[in-house]
Structure formats: structure tokens, C-alpha cells
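Given next, in C-alpha cells, is a single chain: the form predicted on its own.
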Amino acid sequence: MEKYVFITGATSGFGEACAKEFGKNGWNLVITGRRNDRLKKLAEDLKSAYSIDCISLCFDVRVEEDVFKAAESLPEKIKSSIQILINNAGLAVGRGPIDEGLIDDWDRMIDTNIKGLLYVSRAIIPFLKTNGSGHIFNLGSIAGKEVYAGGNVYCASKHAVDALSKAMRIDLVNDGIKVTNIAPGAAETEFSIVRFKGDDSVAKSVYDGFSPLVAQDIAETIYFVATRPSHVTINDLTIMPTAQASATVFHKA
């Protein structure tokens, strides 16, 4: 039978390292993102490297129009193939007190990180539940165990991912579906420079004196975590960096 994997914002970082990974282990792909550039260059490059389908779709997940059309327009055979998806796509954008705070900086990371992320699943989800069993990622972070200094708007979001990987294990488990929720620390990506607006010097020296998690750890971690015997299920996983014990404590060189 084919398997394919459904990645959100796998032009860079997290979702781009899982299509990497999974496609290197055999699995077909479907990858989204809103730079289709990127995207159709990573297709190409999965197919070839690793002789699977791999099939993008450029749309960005704030849209509810976009993302429904997106998945309806995907063959019957590839939806009823679907096993995996991974909700990755999210952002933090600007970082300061709430009083401060950007209204549109708070808009895009909450259509992002909680409204995308329910778009998609309620998109996918029926392709897993026809199907009898799936796997659902949700990427959350350390910020959605803890609060921290100028993180307010970032944290609630992914506060809300926590809540909400919590809430889909509860609804699908007569499903057979399987959540996971992933809470990254530290992790050099484009996450800081997104969130400090392309000022790259700024985004560099969050990483200073230490060394922080790379895009690989995740998508080995997710690899690992969806290919576990179907009677295990890891509900929860919080990775992260060795010189990092909370969401502000670091040991730094």
C-alpha cells in the first residue's frame, strides 16, 4: 500500500527536514507552503533523490478557502493514502511588552499558529478517519509550556497547539488516530529571523554561547515517534538543546 505524509510549511526549517526524512525512508509526500519556488524545487529534488511521489501544494494556511480547496484537489487515491500529517507551519513575529505589541504581529501568528493549524486538520482529518488509523503532528514549542519575558501573544498560540494536540487525542481516539504534540526548544531555523523581521545580526545572537537544536533533531524525532508499534502512541514530547533547562534558562559558554 502507498503512504504519504501531508507537510505544512515545508519550504525551510522543521517541515522541509521531515519531507527529507521521510522521503528518504520511502514514504510518499504531499508538501505545502506559500513559496512555490521552494516547494516545486523540493519536490523535484525528493523525487529524485529517493524515487517517490511527491506532490506540493502552494497555499498559505490562514486562508480557509485555500487550504479546503488545496486538500479536495488532491487525487481520491492520495487521499485515502494519507497517514501522517504534520501541522508545522507556525511563526513568532516581533517579541516585546503586550502594551507594545503590533496588532498585525498578533493577527498572523494567531491565524497561523492556531486558525491554520484547524484549518488543516479539519481538512485531513476525514481522509484519516476514512482511511481507519493515522498519525497527527502538531509543532508546538517550549513557549507552550511556559511564559515567558516579550513572548505573551507567541506563547498563548502555542499554549493553544498544547490544548489543542491534548483535545484531537480525546475526539479521534475511537478513531485510531494517534496526536502528538512536539515542543521544541531553542532551534536554530528561520524562526528568529521571522521573528525579528529579517535583522539577521538580532536572530544570530539568540544562538550565541551555546549550541542549539537543528532542524534534523525534529524531523529524526518525528520519524521516530510515527514509526513506533501501532498500540504505542507518545502523546507529548518536550526536546530540547542540552544547554537549555527552561524556556529562559541556558547554560552559555
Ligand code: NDP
Second form
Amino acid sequence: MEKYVFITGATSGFGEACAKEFGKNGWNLVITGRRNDRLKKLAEDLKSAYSIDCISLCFDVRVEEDVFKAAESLPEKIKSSIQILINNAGLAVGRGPIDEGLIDDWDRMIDTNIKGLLYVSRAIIPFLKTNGSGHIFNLGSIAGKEVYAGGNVYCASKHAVDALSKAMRIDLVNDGIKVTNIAPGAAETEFSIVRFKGDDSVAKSVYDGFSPLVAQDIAETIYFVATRPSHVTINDLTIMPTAQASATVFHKA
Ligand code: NDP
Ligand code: 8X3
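We have the form predicted on its own; now please give the form predicted together with this ligand.
Below is the entire complex, every chain and molecule, led by the chain shown above.
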């Protein structure tokens, strides 16, 4: 049977690395994000490198109507072949104290990390249910397990992802759908560039003095979890750089 993995936020970082990892292993892909030029190029590269099908859908996960339109636009044959949903699109914006927080930053995080994940899940889960099995990966974070100074709303949004992973697992157990919460520590992607609003030097300094995770570490981990036998589910996986002991404790050179 043809099998597809549906990935949000495939234009960079973890999502792009997942697309490459699953593609390399023969999976067909539906890749999504807002930067259409990157999506189109990635789809062409993966199709020619691995002889797979790769469909790109350009939409903003915060726009409910666009999420459902994009999901509905898929051919029936593909809808019925989606076996994995990777809810990866997300971001942090800002890192200041709560009393100085910008409402627009808060809205972007809540609308993307919580509401966007919910819209995509609501659109795609019916396809998984029809198929009688499936696996949902939600990108949580160490920020969904702990809270740190200046993390306030981002941490709250990732705690919500943690809770939604547990809730999905309960609500979907009778449908044979696995749900895995992935909680990474510091990983060097475009994450900090977005968080610090394009200030490359502040973004880079986050990773000074230690070896952070890279996107490929997360992609390989997700691929490993996705390929366990059908009776085995890994529910929750915290994955850290070796030099990071908690959200705030690092061994730096
Ligand atoms: P990147 O910034 O490299 O990638 C984020 C991806 O999300 C991009 O493809 C971006 O695509 C997409 N995205 C963001 N907002 C939207 C939106 N409104 N609609 C659609 N797509 C969107 O970051 P990472 O790969 O590091 O982050 C991926 C996930 O992992 C996030 O949920 C993040 O919170 C989480 N995470 C990251 C950690 C890290 O240290 N890097 C650690 C723990 C968790 P585009 O801009 O094209 O829309
Ligand atoms: C990203 C990791 O520690 O910056 O979720 O919150 S952290």
C-alpha cells in the first residue's frame, strides 16, 4: 500500500529534516508551510532523489479555513493513504518578562502552537481514522515540561501541546492511532532566529559553548519511533543535547 506522511512546518528545521528522512526511506510526503518557494524546491529535490511522490501545500496553520481547504484539496487516494501526521509547525517569539510581553508575540505563539496544531489535527485525524490506524507526532519541547525565565507564553503553549498529546492518546486509543509527544531541548535550526526576530548574533549566542541538537537528530528519532512494531507505542520522548541537563542547566565550555 502507498503510504504518506503529512508534515507541517517542512520549510526548515525539524520538519524539513523529517521530510528528507522519511523520503529517503521510501515514504511519500505531503509537506506544508508558508514559504512556497522552499516547499516547491524541497518537493522537486525529494521526488527526484528518492522516486517518491511529494505534494506541497502552502498555508498558514493559524488560518482555519485555509487549513481545511488544503486538507480537502488532497486527492481521495492520498487522504486514504496518510499514515503519519507530524504536527511540527511552531515558534517562539520574544523572551522577555511577562509584564513586558507584546500581545502580538503572545497571539502568534498561541495561534500557531496551540490553535494551528488543533486545526491541522481536526482536519487530518478523520483521514487516519478511516484508514484504521495511524501515528500522530506532536512537537512539544522541554519548555512543555519545565518553565524558565522569559519563557512564559512559549512554555505555556508547549505545556498545552503536552496536554493535547495525552488527550489525543485517550480519545484515539479505540481507533488504533498512536500519539507521540516529542520534547527536544536546545536544537540549532531557524528557531532562535525567529525567536529573536532576525537578530542573528543573539540567535547564534544561544548555542555558544556547547553542541546543540541538530534537526537530523530529531528526524532520526521520529523515524525510529514511527517504525516500531504495530503493538508498540513510545508515548513521550524527551531528547536533549548531552550538555543540557534541564531547561536551564547547561555545561558550557
Ligand atoms: P524552524 O523555525 O526551523 O521551523 C519552524 C517551521 O514551522 C518552519 O517550517 C515554518 O515554516 C513553520 N511555521 C511557523 N509558523 C507557521 C505557520 N503559522 N503556519 C505554517 N507553518 C509555520 O524551527 P524548528 O524546526 O526548530 O521548530 C519546529 C518545532 O519544534 C516547533 O514547534 C518548535 O517550537 C519545536 N521545538 C524546537 C526546538 C529548538 O530548540 N529548535 C526545541 C523544542 C521544540 P514557514 O515559516 O515557511 O511557515
Ligand atoms: C525550544 C527549546 O529551551 O528554547 O522549545 O524552550 S527552549
